[in-house]
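Below, in structure tokens: the form predicted on its own, a single chain.
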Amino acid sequence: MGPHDVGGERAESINLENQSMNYWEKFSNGLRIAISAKKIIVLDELRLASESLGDDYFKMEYFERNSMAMISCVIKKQLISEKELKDKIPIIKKKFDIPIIDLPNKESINHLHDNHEAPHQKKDFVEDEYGEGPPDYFLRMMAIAELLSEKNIISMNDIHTKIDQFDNEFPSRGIKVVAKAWQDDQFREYLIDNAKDAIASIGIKLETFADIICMPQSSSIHHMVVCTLCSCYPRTLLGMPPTWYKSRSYRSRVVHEPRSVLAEFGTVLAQDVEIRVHDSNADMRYLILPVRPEGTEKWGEEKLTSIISRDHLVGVRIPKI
């Protein structure tokens, strides 16, 4: 069993706070998606490389593991050499060298306030940057990106396009699909029968090779999604997975105590409701179709989308009005 396989372990409560992504993380994610979208390196290869880190797997943050996996794959596939990467990293690092300027002595500068000289206060001179620069893994990812761009394998525009899509397009797609299914019974049945084609029929190109399976909630069965091996998730349909979805606590606990996990999200179900947990993988992702709340029968699409969130489409929460 690899370090990634945590399903069924005992773990602590889930931290529900979702951390926003900084630029380094967005760039690393954009690079990974741009490469996998063109089948240059597929997800299974990246995940195997990540899982092969052994004991170091849990010593690294999520995007650092992705970085190490990416390095392993591009070198193994001879897309770039170790020497090329080693030579490129100092060039990338130099781009972030900036002069450190001493702050002025507040006691040596006065300014006029109500026509009287007044000294500056300490809070008037506060740095808003700490000067550490980007983390090492980002320098490596930037180096890989530039080398692949120089070889015309991918372009920097490919990466920036993915960053923009994750910020502005992907997170709203699944919400739009659910609102359509709530209003159109024929589309709803199409979605449940063949989700990927149904989604394509309303003009959404998912750019994923994985299948999409739609599971409809009901009064007797509640569906929820996990990836016990890593963080498989329909990113081009829902955007980036939330921090808690990638956490060891969620991935390990949801398969053996789903009712307790749901309660931590504020979702308390009757004991006679059956809970089904679906484990995503590289070839198969899930979209949960929540039940349309009563009282929304006359609502239009815009108003319906306002009560749908990503958590509903993963199955950890239920939409309400």
Second form
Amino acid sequence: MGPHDVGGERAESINLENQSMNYWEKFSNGLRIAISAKKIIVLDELRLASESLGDDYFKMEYFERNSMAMISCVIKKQLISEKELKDKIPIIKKKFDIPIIDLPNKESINHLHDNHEAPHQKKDFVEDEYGEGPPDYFLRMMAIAELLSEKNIISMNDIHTKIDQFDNEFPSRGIKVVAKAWQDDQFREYLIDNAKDAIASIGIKLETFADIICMPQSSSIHHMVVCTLCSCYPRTLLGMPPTWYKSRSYRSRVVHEPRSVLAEFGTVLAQDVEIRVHDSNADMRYLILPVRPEGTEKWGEEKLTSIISRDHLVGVRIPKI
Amino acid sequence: MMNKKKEITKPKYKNFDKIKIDDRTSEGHCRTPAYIRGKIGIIERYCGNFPNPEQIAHQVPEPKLIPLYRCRFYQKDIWPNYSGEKSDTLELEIYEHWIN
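Same protein, different condition: the form predicted on its own was shown, now please give the form predicted together with the partner chain.
The next block holds the full complex; its first chain is the one shown before.
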């Protein structure tokens, strides 16, 4: 097996800081989801391309790895040629080149430099919001996106829509589903029986090919989710997986020491509670349905929603009041 | 119930059947984690038929739709030194050609 198969390895404690994503990472994710939604490249092709990076797999961070995998698939499928990509990259790079232009009235600023002529020679520098140029992989990815758009395979708008949905829409969907299930027993039953249809029935379009399975927490069984082979996660239901979900520590340890991992999240369960780990390794995605805390019986939807977080829906924490 | 895809191969196993995951090594793309190979568990449910990931990853034309199951294992049967409780379990998805 490749470098991605980490279940059962020993690893350090989990870094629970969830790092926010920069624009390059959001774009990479938006492009990937836009491509998958149109079935241009199937998930297993992307997974294989990532696994085939060899030693580079360990040298690249998550989004760079995913982007390089995407680029290699697009070329392998001959959607874009190497030459088209090579010719496009300088055009993309140019967009970030901001020339320094001499100020209109040199005399008026010379005194700032003790009457020495300041060296206002024309020199291009690369600028972005973070004060650095975009990473190399982003230029390639942006080139791929524009080429696919020129060929009418996807549109730039598809990507921007996905970026917007990941920022503003997807992260609240799972929370809304759980709040509904807490208040409506019939919906709860439907959700446990057939989550994909139940979620669609309340107007949420997941646009995913994977099936969703809902696992209800109970006083006797505690469910939690991991993907030991990559980072499978119901993204259009919960938003982006947090950094720790994608970390090697979480992925390798949950399957063989779930109780220690839960303790790191501050979740300590009685010995007689069965811990059931779900390794989301193939075509199913999981939604954990937490138990509605006691004392919330009279609460309305808004107040219930305020105590539900993503961590509860992955099973690493339990909602409390 | 879970899947609406056209069924091509009828599932060979039913819920609660005792199964063993094949212990072979694999080349190329595969979704059977190393830690579960050779381990004994039960069928939790049949999930429907899905295209064989080992074929679609390599762009094999007309990949076979094969039964996918969720399988359940006791943690103590996977890890000889499991430190949690005896009742703790693990479930994951296994394609039929990996099940004995």
